[in-house]
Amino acid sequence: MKTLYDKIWDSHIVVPETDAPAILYIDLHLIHEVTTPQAFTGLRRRGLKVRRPDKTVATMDHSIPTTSRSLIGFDEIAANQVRTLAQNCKDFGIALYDLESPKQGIVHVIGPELGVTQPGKTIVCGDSHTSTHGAFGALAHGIGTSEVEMVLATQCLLQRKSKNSRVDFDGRLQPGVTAKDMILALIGKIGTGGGTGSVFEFMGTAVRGLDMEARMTICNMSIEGGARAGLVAPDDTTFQYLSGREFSPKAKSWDEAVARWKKLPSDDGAHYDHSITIDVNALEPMITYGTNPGMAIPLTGRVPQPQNDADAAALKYMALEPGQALLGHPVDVVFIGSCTNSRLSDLRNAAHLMKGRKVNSSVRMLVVPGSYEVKRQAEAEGLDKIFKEAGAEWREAGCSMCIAMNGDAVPAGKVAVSTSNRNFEGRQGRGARTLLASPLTAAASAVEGRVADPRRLGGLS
């Protein structure tokens, strides 16, 4: 009896693991401008070509401006990264979705959009949130720069097999509670090291009830719980999402692919090394209070007592006290975007809550779609007008304020409610204080000018 992870792993082994790591075949290599320059330099120095340019897809996302698509007058280091990626893709024959492409976007948003993300694949990228693609039943994880070079040169990767961890989300989500709250609840329970050495397989009635975009949110933050990757077994929801996309199989090949994908889910009785269950019936909207995603509490909760010096240092950095309630805590910036929560459903949810309301005068709010296609669809539905009429900034697609290396940053000492995935010190800007939350909680906080419970604003389904 095999798990989903076992099946994908076994079918991609080139050389089995012994005292040395296994050699694993990689089906799809996603690249962007930040983690690739040194890898391409290494290929040139060794006189190597890209082994499978047809299995390599590039885009620009991390360091690009979101105020416009022009690099004129933009940060020269970032502009050079973009130009270097364009030249490398040209030299090595790699498909690139650049700033002028209608298919450009955050790498973990456009992969599923294009249909290059598919069940049963092994997928890597020089970005830790590659785990996003696991929502499709793909084994997807981040790699380092030297590994990027290895995959470019060989289409293979040295890997040791992880343990199997089963995570059951059982029950039914209540209005105002989302997939982001589910994953924050898990990480808050197990900590940032709870999944170390494991691959999470997300199961249960609550997961099966989620659409693909919500499943991507959960898998995106698997890495924040310490896991190597996160997986959701493919089902009809998966197949419906992929059907008809540009790079999805067509005609007879589609039928064959679906038949193959239906064999991927874990067998009854398959062994898991660890298991954990989260009851979502009683789950509330979640928010972080510290400097790692494991420092998460329900919105109605209070900041807990520090358990060690690191916890105490985190509270000092965040200017919070044990026992303090976060509800009502003043907010300076609200960011809706990132590879965690920048898809159309995320923007719809936030826009639905904000319709007819205004961003509080004390708050700066940025709404950044995850791709050009998400932006186009959102504008076709009039979501951009809702945000702009409320007083939010409507931006071009990119990573934006998630990482603060592209001109979008939270000023030192200011508090941001962010839909991104990391709240480390300096992640959103030097001295910035980040509270991670769902798009609904972020939108409610923007309206009230303080941490707010979206359930109190009503109209949620």
The other form holds:
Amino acid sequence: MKTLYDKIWDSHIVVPETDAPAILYIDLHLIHEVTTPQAFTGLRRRGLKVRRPDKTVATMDHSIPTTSRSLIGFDEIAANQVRTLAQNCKDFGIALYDLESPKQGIVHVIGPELGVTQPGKTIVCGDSHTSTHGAFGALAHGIGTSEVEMVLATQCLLQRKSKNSRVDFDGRLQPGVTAKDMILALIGKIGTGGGTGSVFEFMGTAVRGLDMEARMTICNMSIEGGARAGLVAPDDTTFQYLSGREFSPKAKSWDEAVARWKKLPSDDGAHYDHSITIDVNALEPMITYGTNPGMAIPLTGRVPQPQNDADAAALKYMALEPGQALLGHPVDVVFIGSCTNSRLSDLRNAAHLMKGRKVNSSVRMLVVPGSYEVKRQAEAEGLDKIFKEAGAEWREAGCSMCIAMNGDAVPAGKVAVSTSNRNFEGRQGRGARTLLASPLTAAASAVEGRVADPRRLGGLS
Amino acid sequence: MKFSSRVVVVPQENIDTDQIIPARFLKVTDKVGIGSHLFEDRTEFQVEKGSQVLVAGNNFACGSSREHAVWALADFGFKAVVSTSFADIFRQNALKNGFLPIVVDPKTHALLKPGTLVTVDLAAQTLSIEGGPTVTFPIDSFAKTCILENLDELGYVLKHEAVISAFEKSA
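The structure above corresponds to the form predicted on its own; please give the structure of the form predicted together with the partner chain next.
The next block holds the full complex; its first chain is the one shown before.
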């Protein structure tokens, strides 16, 4: 009896683990501008080629501008990095979705969108949020640049098997409560190191009821709980999402693929090293108050007493007091975007709340679609108009204010409600104070100019 | 690999990779001089040059996969970090750079004060504290061999070319 993780692991072993780690075959290598230049330098130094350019997909997302799709007049160091990726892809024969491509976007948004992310695959990328792709029942995790070089050269990775934890989300979500709140609740419970050494498998009725985009939000933040990868077993929702996508199998191959994918879910009685259950019936929208994603509380809760020096330092940085309510806390910036929450359903959720309302005059709101394709679809539905008429900035696709490498930053001392994944000190700009929340909570807070409960604005089902 | 050094201590738990090297310094295409930005926004850590061993709180280097975190620590002059646990991706990245993520129990960790003299012996997998105990630490056996014998992990996998090709044909 095997788990989903066991099955994918076993089917990708090129050389089994001995004293040395296993040599694991990689089906898909996603690359971007920030974590690859030194890897290509390494390949050139050794005179190596990219073994499987056909299994390598490149895009630009982290350090690019979102004000326009041109590098003219942009930060020269960042522009050089972006051009370096283009040159490397050209020299090594790798497909690149660059700023001129209608398929460009955040790497973890376009992989699924293109249909290159598929159940049962092993997927790596020099980015910790590669765990996102686990939503499709793919074993996907972040790697460092040395490993990027290894995968480019050999299409393999040296790996030891992780432990396997099951996370059951049982029950039914209440209106206004989303996948983002589920994953923040989990990390709040286990802490940022709770999943270290493990691969999560998310299951339970609440997970089955989620669409693919919501499942991606959950898997995306597995790494914030310390787990390199998070998995959801593929089901009809998965197959329906993938059907007809550019790189999805077609015709007879599709039927064969689905038959194969249907064998992936964990066997009944398969062994897990650890298990956690979260009842979502009583789950409320969640928000973070500190400087790591584990410092999360219900939106209606109060900032807890610090348990150690790090907690106290976090509260000092955030300028929050123990016992203080977060609802009503003044907000300066609202960011809707990132590989966690920048997909069409996220934008729809936010737009639904924003419709006919205005961004509070004290707030700067940025809406950054996860990909050019998300942007196109959102515009076709008129979501851009809702945001722009409300007074928000509607941007080009990219990582933007999640990592603040491109000039989209929260000023020092300012408070941002952000749909991204990390509230680390300085993550959204030096001195920035980040409160992580769902797109619904972010939109409600933009309207009120204070941390606000989306359930109080009404119209949620 | 054996060296002695007085330790520098950054006592906080959950020091993430953004603290080690902020994202604005990731726009480079090489590794040159990256150590000059180590802990750039955390001046209160008062990390000064001259030590080879950093001591940090639990769950060190959680967050991003950026290998720049290891490059920055190594370029600054550190050869090892001692903590009670490390984030998975950082641990992998560290070992691939011959940089030691040394895990000790909380009791041993508490003995490491700023300026404590320690000796790290990779072959013996020991950390000796001056005037205190010598403790053993776990390390991936393959990574240990690679570091001690200066073996190249990529070279090791490249030697399996025939097996990789056979795997690709059978898949």
